[in-house]
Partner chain sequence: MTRRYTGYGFVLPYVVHFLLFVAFPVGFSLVLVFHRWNIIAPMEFVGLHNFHRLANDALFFRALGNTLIFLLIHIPLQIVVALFFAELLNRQLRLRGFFRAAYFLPVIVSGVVVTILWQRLFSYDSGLLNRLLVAIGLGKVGWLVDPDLAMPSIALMATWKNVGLYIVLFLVGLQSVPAQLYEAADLEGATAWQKFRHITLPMINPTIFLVVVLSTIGGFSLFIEPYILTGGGPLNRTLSAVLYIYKEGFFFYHMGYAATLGFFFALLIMLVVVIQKKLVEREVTI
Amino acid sequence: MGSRKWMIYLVLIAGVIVFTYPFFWMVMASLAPEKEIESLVLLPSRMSLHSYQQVVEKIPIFRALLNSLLVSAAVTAGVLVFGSMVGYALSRLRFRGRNLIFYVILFTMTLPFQITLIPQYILMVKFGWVDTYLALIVPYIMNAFGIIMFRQFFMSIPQDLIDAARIDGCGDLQILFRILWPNAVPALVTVGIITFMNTWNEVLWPLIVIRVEELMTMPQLIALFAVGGRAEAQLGVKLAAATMLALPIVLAYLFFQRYFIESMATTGLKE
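What would the structure be for this chain alone in the form predicted on its own?
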């Protein structure tokens, strides 16, 4: 039994090294002199913030950071509010076609997002939302994943709790936000974290609808910076920009990892 545990630990340690080494090397390479990066040296001879300084001087990285935070927070809030409303309706309200609507929502999860990309862009043009925050936020304030998660979680809450709230004179919105939300923290945390991370990492859609540099999100700006020639073929600068992009989401995950793991286990969602 002891040798078996050691084998498991060795496999886990090897997995940790495989997954963390690229990120660790990226951080160390962004601090290394340019001539040492190509040799894949893990520990450079000297460390410098010169690459980060160049990133800050060449592109408005902090404005892009604020844009990403604004868009990600707005989309996450929208998904939590509207997704929970639809999930509540599909789980607790009785109306004709309820199951059909649920199956249609479930079916949309199987469709590649490229199918709706062009129609969605045409809508943004018709609405006059191109080069605005609305184009980045509105199309994503509701998604099938959030609706299904909330529906399944609300169905696990005893009906007696909802009936008692109705007897006390609560309407549907009061039941949702005052009764169900406090009991749905695991679902809220799970949907919130996944939505925030997906929105933060989105690149393709911002590239399509945003052309003004002041409105660009951080992934979009860094992608254009890396491939558009402004990095002047300096690998260290590109790695520094990539590190600045990854660092906020890594710190957020480290801070919320306990809640994230607990919510995953409670809701039965597996990574």
Second form
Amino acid sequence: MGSRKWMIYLVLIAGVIVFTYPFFWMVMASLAPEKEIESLVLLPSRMSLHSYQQVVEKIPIFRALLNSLLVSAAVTAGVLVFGSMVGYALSRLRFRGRNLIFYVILFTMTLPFQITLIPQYILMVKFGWVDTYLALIVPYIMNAFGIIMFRQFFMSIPQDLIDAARIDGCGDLQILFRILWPNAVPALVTVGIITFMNTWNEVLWPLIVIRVEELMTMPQLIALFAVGGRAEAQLGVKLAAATMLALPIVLAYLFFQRYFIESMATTGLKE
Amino acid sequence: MVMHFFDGRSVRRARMVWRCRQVVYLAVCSALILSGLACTSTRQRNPNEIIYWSSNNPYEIEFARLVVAEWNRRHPDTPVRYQPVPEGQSSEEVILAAVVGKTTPDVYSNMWQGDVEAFARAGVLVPLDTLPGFLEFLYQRCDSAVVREATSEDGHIYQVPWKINPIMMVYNVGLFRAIGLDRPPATYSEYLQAAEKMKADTDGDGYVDRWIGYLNVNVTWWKRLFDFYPLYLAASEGAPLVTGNRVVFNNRYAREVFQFLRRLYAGGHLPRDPMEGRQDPFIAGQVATQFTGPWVVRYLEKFKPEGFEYRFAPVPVPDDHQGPVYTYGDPKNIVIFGTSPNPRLAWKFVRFMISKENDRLFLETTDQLPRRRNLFQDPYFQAYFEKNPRMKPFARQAQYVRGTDVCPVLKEVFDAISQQFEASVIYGVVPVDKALEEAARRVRLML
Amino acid sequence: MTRRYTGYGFVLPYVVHFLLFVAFPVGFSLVLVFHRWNIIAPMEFVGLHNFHRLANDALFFRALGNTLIFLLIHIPLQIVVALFFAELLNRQLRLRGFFRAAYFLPVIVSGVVVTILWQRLFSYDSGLLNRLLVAIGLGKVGWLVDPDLAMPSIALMATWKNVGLYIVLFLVGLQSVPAQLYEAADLEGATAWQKFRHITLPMINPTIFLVVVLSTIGGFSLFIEPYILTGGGPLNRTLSAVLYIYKEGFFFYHMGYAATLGFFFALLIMLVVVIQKKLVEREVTI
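Please could you give me the other form, the form predicted together with the partner chain, since above is the form predicted on its own?
Below: every chain and molecule of the assembly, starting with the one above.
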């Protein structure tokens, strides 16, 4: 039995190497002198931040980081606030057309984005939102996924809690944000993490609506950097840019690893 | 039941007011977020102010800064405001968004010649030939062939030929010396022979790691502007791809170019591997020639290793070729948009911007060539070329360049050619004749 | 009474948002499919021209075929690898959390990073994969150069990126299988394979369905990988549905045709998902 267990560990460790070594290699290559990247396996002969310095000089990467943070935070806040409001209305308030709206929301979940991509772009053009944060934020501040998660969660909250709050004179907004939110931390975390990650990693939509470098999100800027000529065919610079793009999410992951995995496992969603 | 210690009705009314207010707040908020911001503020334009968009290349920005400062010194009551076009995937997208939003500048100086026809057809450009003094100026600046190139299908001229970057062959002198050649190949046969000698496995790992050249294997339409198109123009002495509504690229010259490159790929003389994932193979000495423009000089000077020697030559031509070797000039031109409140004033500024002295300033600041006749012969520009001998071959080549054909679906033409180029030339899975016929068929469908 | 209005107030932002960003675009795409439009010039009604073009568009069918190839490699590979690791992890182990977290790392990292990294790994001349192959005495492989291998290579990369998520999903599924079932099977002398085939597999069928559906939608959404790695080449073998829409829409400004493509790809996805659901439901009842 002991040897079998060892075999299992061996296979599992091999798996760790397969899934993490490329990232390790990427970081090392971004620190290595340009000439050594082609033959690099583990550690370069000397490490320098030269490639990173180049990235910072060539593209406004910190501005892009700021844009990404701003956009992701705004979208996440919108999804949490509006999603919980609609979810609350659908689970706890009675009004005509409630079921209709619920079915509409379910339907939009099955609607592939390919169909709305072109018209949505034209809408942005007509609104004059091309090259503004609005184009990145407003179309995404509500989504079916958030609403349904909140509806599901609020249905499980005992009616007594709401009744008691109502007796204390709370309005529905107060009930939602003062009473239910503190009791809905798992749902907030799940929806929050998924929304934030999806927004953070989105590239196609920014590629379409943002052309001004100052407003580009980080993945967009770096994707363009990778396919365009501005890296001047310098490998280390591209890999340094990729490393910088990975860093914020990986750092967040290191601290909140459990929440990331659980959020995504409960919803089965990835970017 | 819950006991109320105060009057139930007033409480209920108070709550109702509060809830109604909630509803109103929500409605107002969502309305604000969703539609209020949709309105774009309409800017009040001063008719005596000119808005000029330059490209975002740092050297061109510097040129724009100098020229605009001088203009504003001379014409304080009709000032120019310049902005570099925001860096996007391509400046065309930026212009397109501006056209739709009606926020186009008065003057834009970096319009690819191939894009002009589509914008002209959409009616967003000023027909410059209707402005007084335009035609005289143009004929003085350019040869009649250039004027013809700039004339749209409707007979109007919507662009001022401004600058070119001729595509030439850069070659690694040391590599050619190593295979016993002291001059670069000029014809297809010479190129093929050199290719045979150049192909080598220098580190002995069983894989070729030195080639005669490398073409970008990406199928994106504009990549063909830098390989197929210059070779086609060279072979055909500057023949068009399409004229009017007719496809003419399905000819002997295109076939020769396809066959030439196809032989190189079939013989393993050009790598099929996309080299974007590795170090620049030209600088690494793995590739002996490249087709490129004068911009490569600055790049090579920055990154070339110790002792790296490079020179420029015209692109190769068919063996029986006679006469001058044409190439693609990658022309960028100046346009005036119909949104301009005062096109005559805008034209006055353009004229100033491309005056002889400002053309020299442009040459000195950007190392790009103004598209004017006798650039190389004119003593006025001589000092620059003496100081920058690397630019001499390009100036000589500048007499024999072509831009693009007048065609509203030019990108689609290049896309059709590029699709077949990949299949026939790079992968050799479609015969050359069939490939060109298929490309021509697709273009005819669109014309 | 009043709570009804509160309800309307609460859903109003959603309704406005829905009308603007879902209903209008869907409706507008129905208009676009009958038009030719490059945004700057006026819209031109062309009747069924876009459908006609679609029916004769070799690239449209190529993109479909590519998606199919992607799915045929990606889905089985994903399921096998994920189940394999989930099985290994579904027992008392030291560092279980660490393993799970390590396998999950590629999932959270942006596709842009993964693609830039793999561009390097796939490089023919000196990529890590080919260096490894040469080191163990095998020849170099033209991962992205060989037209027949390019899409499988992308599928391999996508599997590497996503499999961590499916390991976790399967792990959840496996943990929900009641231990008594296995104990009963042990009493009857069932082999490991029999237990897997007759207990584990039926029990985790819903998870498999989820994986299949998510991968299918993922396959049809494939964009950044070919956009960065190959631009759709070689020979359009990695041209994906979304990349094709993107090229038609934003390289050539054929908005009408791009909308037509989007429309059809969307219909196809919905159709495929419904069929998959039917098939899997049948599978469960067997």
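Quantities reported herein were computed from a predicted structural model and do not represent experimental measurements. Heads up, when I say rigid core I mean the largest set of C-alphas that superpose within 1.5 Å between the two forms. Numbering follows the first chain given and starts at 1.
Practice item. Superpose the two forms on their rigid core, then report whether the C-alpha of Gly97 is displaced by 2 angstroms or more between the two forms. Key: The answer is yes; the displacement is at least 2 Å.
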